[in-house]
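Given as structure tokens, the chain that follows is alone and in the form predicted alone.
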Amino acid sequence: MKLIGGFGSPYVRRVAASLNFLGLDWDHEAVSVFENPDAVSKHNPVVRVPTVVLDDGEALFESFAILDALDDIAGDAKRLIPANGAARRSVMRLVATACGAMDKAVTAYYEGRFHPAEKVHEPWIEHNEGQIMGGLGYLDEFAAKAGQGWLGGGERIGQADISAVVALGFANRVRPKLEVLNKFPNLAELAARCEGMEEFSSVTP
């Protein structure tokens, strides 16, 4: 299968790290939708990354849907999100929080990147930054409880950890003034542990 999109996107990076932890074989096409939209539009009508193209040509898009499909492909023994029940709901809540923080970091970053200076709305940036901090703070509480374990419980890394680590790293990269590594030390410790793994380090932005 092929993953389309650059690792600078937190959504692409969480799919890439997940592919590694699932032990699936994949190739990478680091395409920018701004610079080469045609390379994406032929697979994804919304022209968004990540897009995954399976070996039979079937295209998957939107990271939540992609990761659900990849868990199914990898099988129950390797899946990163529990298949059902309370455990699944708990992990999905953490994943949704991490992705919400990613969304708000992207919005805050794009406000300054794509608008001329006179049209940048600082209160909107501050609003989104507050939501970033709320999401990461929530995840930090779970990281404190987990200690040297994993956010979703269990004996191995799961999607809650992957998404939380990617969210923290992305926020630190695009909103450095928030000092998220200092303000969320438990999450930062989890991130340091995970970023040292080849599954993460091989897909660094």
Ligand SMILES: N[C@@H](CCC(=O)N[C@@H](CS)C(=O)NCC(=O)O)C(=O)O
Contents of the next structure:
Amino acid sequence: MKLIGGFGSPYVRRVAASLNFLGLDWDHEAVSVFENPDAVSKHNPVVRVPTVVLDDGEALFESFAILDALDDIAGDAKRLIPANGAARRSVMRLVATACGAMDKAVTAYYEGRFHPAEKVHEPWIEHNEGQIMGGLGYLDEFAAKAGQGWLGGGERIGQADISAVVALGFANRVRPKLEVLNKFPNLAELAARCEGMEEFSSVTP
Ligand SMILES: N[C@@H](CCC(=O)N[C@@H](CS)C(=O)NCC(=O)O)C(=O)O
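Complement to the form predicted alone: the form predicted in complex with the ligand:
Now the complete complex, all chains and molecules, led by this one.
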């Protein structure tokens, strides 16, 4: 299968790291959706990354849907989100929190990236930054409880860890003034543990 999109996108990066942890074979097409939209639009009508193209040409898009399909393809012994029940709901809540923080970091970043300086609305950026801090703070509490373990409990890394670590790294990169590594030391410790793993370090922006 092929993963389209650069690792600068947190959604692409969480899919890439997940592919590695699931042990699936994949190729990478590091397309910038803004510089080369045609490479994406032929597979994804909304022209966003990540887009995954399976070997038979079937396209998957929207990272939640992609990761759901990848867990299914990899099989129950390897899945990164529990298949059902309270454990699934709990992990999904953490993943949704991490993705919410990513969404807000992207929104804050795009405000400056795509508007001329006189049209950048600082209060809107600050509103989004507050939501980033809320989401990461929530994840930090779980990281404190997890200690040397994993956010979703269990014996091995899961999707809650992957998405939280990616969210923290992305927020740190695009909103450095928030100093998220200092503000959320438990999450930062989890991130340091994970970013040292080949599955993450090989998919660094
Ligand atoms: N909810 C989507 C978000 C994907 C997304 O916003 N990707 C960005 C890159 S970070 C993108 O493709 N932006 C191009 C655009 O929206 O025009 C997901 O989880 O896959």
